[in-house]
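As a starting point, one isolated chain is supplied in structure tokens, in the form predicted alone.
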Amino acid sequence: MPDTPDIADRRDAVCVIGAGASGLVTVKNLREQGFAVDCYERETGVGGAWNWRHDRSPVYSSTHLISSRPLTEFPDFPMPDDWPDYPHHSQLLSYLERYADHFGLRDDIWFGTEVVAVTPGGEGRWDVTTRSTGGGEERVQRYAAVVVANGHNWSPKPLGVDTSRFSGRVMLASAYKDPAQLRGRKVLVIGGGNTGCDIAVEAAQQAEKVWHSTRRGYWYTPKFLFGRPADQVNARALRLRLPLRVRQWLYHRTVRLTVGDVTRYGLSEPDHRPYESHPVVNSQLVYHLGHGRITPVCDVARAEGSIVELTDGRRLEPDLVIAATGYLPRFDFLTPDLLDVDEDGRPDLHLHAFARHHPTLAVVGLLQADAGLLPLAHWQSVAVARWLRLRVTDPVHAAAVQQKESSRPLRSWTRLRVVPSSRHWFEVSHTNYLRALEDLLREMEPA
């Protein structure tokens, strides 16, 4: 496509969308491969979802990590040794801010700037349209590649129940920020994931009455097992390459010994095996169930007037309903065909990162793992940066790598046995995924 006066050509520069954890590590690793980078961030600071001052952040005041510190930190920038096993969200934000300062990343970030559109510019290049979040004219610049790091936990999934005729208040979990919002209320929390369980526990300590609605049974993992963070125990079993069935048996026995039979409290029996759903890591839910502070209930059928009716016919009268039904990925600036997005909104990406038909378009951070995201995002972005560099320095080798990678079995890097829901679209075992990235990086080494 010929140049036009309206398009500023940034030549070999790469555009990164988002300055959260995944965006920051992408900028850093692209720069280490010699690329000029323009990173666009719609908010006024770094941190993405972990900067709870941002209006799209799902973080609330008491949020702590559910992955432990050693399995969450970037491999080349350790967290302080005196931090707790599960840091508070404010600590993680300060960590990301120090990461940005340590590697001098802020100079490449355009804050208060949102990406409006990303369109093919010919010959593998991309025209990126941006504008200030405060208004003003749009600007178009052409880049050699685009890496999307806009996160996938900011666009709430619809509740699926019509609440327009419900007289109480309905709140998305993303709008929940402080326990004061629960004080003295009769609260119904809908959703059995980590956020739903955490909010139910907070409501148990603040609200007059708490119901917790889930559509299926789950496996509940305490945060500590045998005196260690639970994910570290799991990571050791994965490093030993124990067969899945053996790990499932060990998990089942361990949970029975620590958590016990959750059906005693009115919860449903899990309808799937361990490791076939994203782990629910919560040490306090069962405690409050056992003290009668949380009443477990089934799925919601309808809501009208002051009544919420459940699928088993029971009727509740909450004055506050909190929908913690998860999030869906959104790429409003891309047409669905560029990421092979299906009718449900699920993109089809190799290693959940590389666009299959556009070698210069990638996504970083689109993962759900049994450990922290940051180490995976680091190695994802290393692979993306080295791939883009290989296309410049040795296009013949790059073509051979692409052809070989296209035949990589799905089972080598993703979980195939998972509960069929959007919550598990991007589920991976972190050890298997890191091995797949290691294989890719090895393939890209000079012959």
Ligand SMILES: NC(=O)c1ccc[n+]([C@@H]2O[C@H](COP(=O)([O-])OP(=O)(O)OC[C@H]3O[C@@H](n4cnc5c(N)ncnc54)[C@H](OP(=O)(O)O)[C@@H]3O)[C@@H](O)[C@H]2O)c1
The other form holds:
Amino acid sequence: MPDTPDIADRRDAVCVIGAGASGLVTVKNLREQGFAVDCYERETGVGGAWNWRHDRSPVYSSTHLISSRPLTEFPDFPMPDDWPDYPHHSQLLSYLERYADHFGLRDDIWFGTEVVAVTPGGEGRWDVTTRSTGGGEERVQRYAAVVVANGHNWSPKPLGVDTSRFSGRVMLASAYKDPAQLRGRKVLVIGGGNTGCDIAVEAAQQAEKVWHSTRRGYWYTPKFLFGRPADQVNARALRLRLPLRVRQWLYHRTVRLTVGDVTRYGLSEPDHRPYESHPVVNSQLVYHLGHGRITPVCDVARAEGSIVELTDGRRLEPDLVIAATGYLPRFDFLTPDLLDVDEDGRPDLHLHAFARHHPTLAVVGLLQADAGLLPLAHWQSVAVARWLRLRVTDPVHAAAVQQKESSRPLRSWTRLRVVPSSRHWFEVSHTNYLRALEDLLREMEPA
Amino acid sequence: MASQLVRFADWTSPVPPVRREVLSALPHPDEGRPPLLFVPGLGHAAWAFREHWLGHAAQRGYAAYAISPRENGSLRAYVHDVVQAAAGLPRQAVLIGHGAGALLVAQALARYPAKAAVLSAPVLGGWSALGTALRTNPRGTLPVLFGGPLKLHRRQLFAADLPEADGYVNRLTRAPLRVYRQVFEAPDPQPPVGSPPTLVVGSPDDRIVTRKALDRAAARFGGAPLLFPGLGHDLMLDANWQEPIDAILDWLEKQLAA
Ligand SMILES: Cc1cc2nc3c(=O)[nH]c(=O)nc-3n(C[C@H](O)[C@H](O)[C@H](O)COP(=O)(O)OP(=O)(O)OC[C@H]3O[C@@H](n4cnc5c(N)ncnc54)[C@H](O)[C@@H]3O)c2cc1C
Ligand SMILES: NC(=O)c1ccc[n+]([C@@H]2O[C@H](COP(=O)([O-])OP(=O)(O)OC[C@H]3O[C@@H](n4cnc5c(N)ncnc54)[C@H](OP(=O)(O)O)[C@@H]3O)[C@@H](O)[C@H]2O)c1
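Could you present the same protein in the form predicted together with this ligand, rather than the form predicted alone shown above?
Time for the whole complex; same chain goes first.
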């Protein structure tokens, strides 16, 4: 492709999109591999989802982590050890801000700048179009590689039910920020993920009446088991390399003995085994069910006038409906073929990270696991940075690695047995995933 | 080698938090040089650096910190404390470990991407460290083999006829016995993260760390050791303490400029 004069060539520099947790680690680890980096962030600060002032942040005032501190912190920059097992979202933001300052990352971040297009510029290079967030003049720069770290928890998944003729208020969970929004209301919360359960619990303490609608039964894991954070107990079982079936049995026993039979409160029996859906970690939901403050109900069929009708024919009269149906990934600045996105919007990437046909295009943070995301994003970005370095220093070795990786069976790193739902598109077992990344890192070591 | 990514020990039994003693000397004005974190060896604590090195480093424009080992610790807990202290500093830090503190630093480097590292008169663990200790200080070391404490005497630590030497020796404390054993049994540290430039310094007249051990450490971490003849093991307390710290800071300046 001929060089057009208005494209500024950034030569060997790498472009990173987003300065949330994933973008920050990527900038740091690319720099450690000696790359010049330009990171673009549409907001005016770092932290992404954890900066709850950001207009797209899905975090609400009471959010505490569901993954415990040791399983959530970056592997080379621990959180303060006197923080609680499950820090508050404001602590996570201050942690990310400290990370950015500690490693001097802000020098490489262009705040208030949005990436609007990324197109192939020939020879594996990329033309990145940016502009001030929300408008302004566009600028095109050419980079040697692009790493996308734009997060996947900000574009709400539509609620399959038409609510245009419903007279009450319908709110997306991403717009829910503060319990005051629930006070004195009759609230219907839809969705049994961590967001839906957290909001149902908040509503139980604020609202006049609470219904919680889920379209299936789930395993609700308490935050603490045997006095330890649940994910640490799970890690113990993983350490012993107990087979999945044994862990499922242990999980079942433990929950039966501690929480007991939740169908007593009107919840439906899970339609899947433990570990076959993304963990919902919430100790208080069952508590409020037991107090009668939350009424569990089945899926919503339609909403009209003041009435919401359920699939079992029951009719409710909520004045506020909160849709906590989760989020979908969105890459508006890339054409779908670049990430092999199918018609449902699901990208197909090697290790959920590497574009299959574009060796200089990668995504970091597009994962969900039975542990915190930050350590996974860290090691993903280490792998991406080393991969980009290897392509420069030893193209022959790089080609061999690519050849070998392309035959890696999915089974070695993905979670195959999960409930088929878009919320599980990027679900992995964190230990399997880390082992797969470690294999890749080892393959890339100089012979 | 144990997996560097799958860290069950860190996940399932995190080291319990303690209040850590960290002494500091800060430069005025602070021009943004990387902070230094000094890590003492067994028996020593942060005070050993406060005597001369902290203040001197601050005068040369570096925010300088020194950490004391926690009471009743273990090798793993000490390393954890070093990483916690380093990550708690405002900017990416330089880790400077002395004696067995160098082993703590070497292990911490696998858990924290330091700006640079200095191993001063390093005792990097392994049974060869015990062998050397037995050769140079049989009476002080033998008891360790039978579960007794390691004893250091002033002639081992200081070359000069230091008037303060007795005072320093009296301030030495005993690390828990298990720590000595953990030092001798320590596996090779995992490779550092972020490939920090690393310097080894020591003295050919050190009665604890032999010249050979210095060469070995330097070979492992790159380069040759910087040597300061005439000093004893405790470079930071001996009469000529200024020479090594100035050399360390000069080296650092060169690295930062590169
Ligand atoms: C309520 C809630 C609770 C959670 N709890 C946990 C938990 O307990 N543990 C855990 O590990 N994870 C948790 N998560 C997951 C959480 O998303 C991750 O921890 C983390 O925030 C993901 O970081 P990220 O950088 O990948 O994405 P984000 O934090 O979303 O950051 C993406 C950044 O990219 C920027 N950006 C996007 N598009 C563009 C563009 N075109 N141009 C420029 N910039 C752009 C955005 O402004 C944003 O700053 C939770 C998520 C939610 C919704
Ligand atoms: N405290 C915390 O740390 C915390 C809080 C909230 C969220 N998070 C994290 O943030 C991420 C997103 O969580 P989330 O709870 O927002 O989303 P989620 O995990 O995707 O859950 C969405 C829920 O809505 C249901 N749903 C989806 N579409 C629906 C539809 N059309 N009709 C009815 N129900 C529908 C899903 O049911 P199916 O199961 O049938 O698909 C699921 O129960 C997760 O990684 C989560 O762990 C963490």
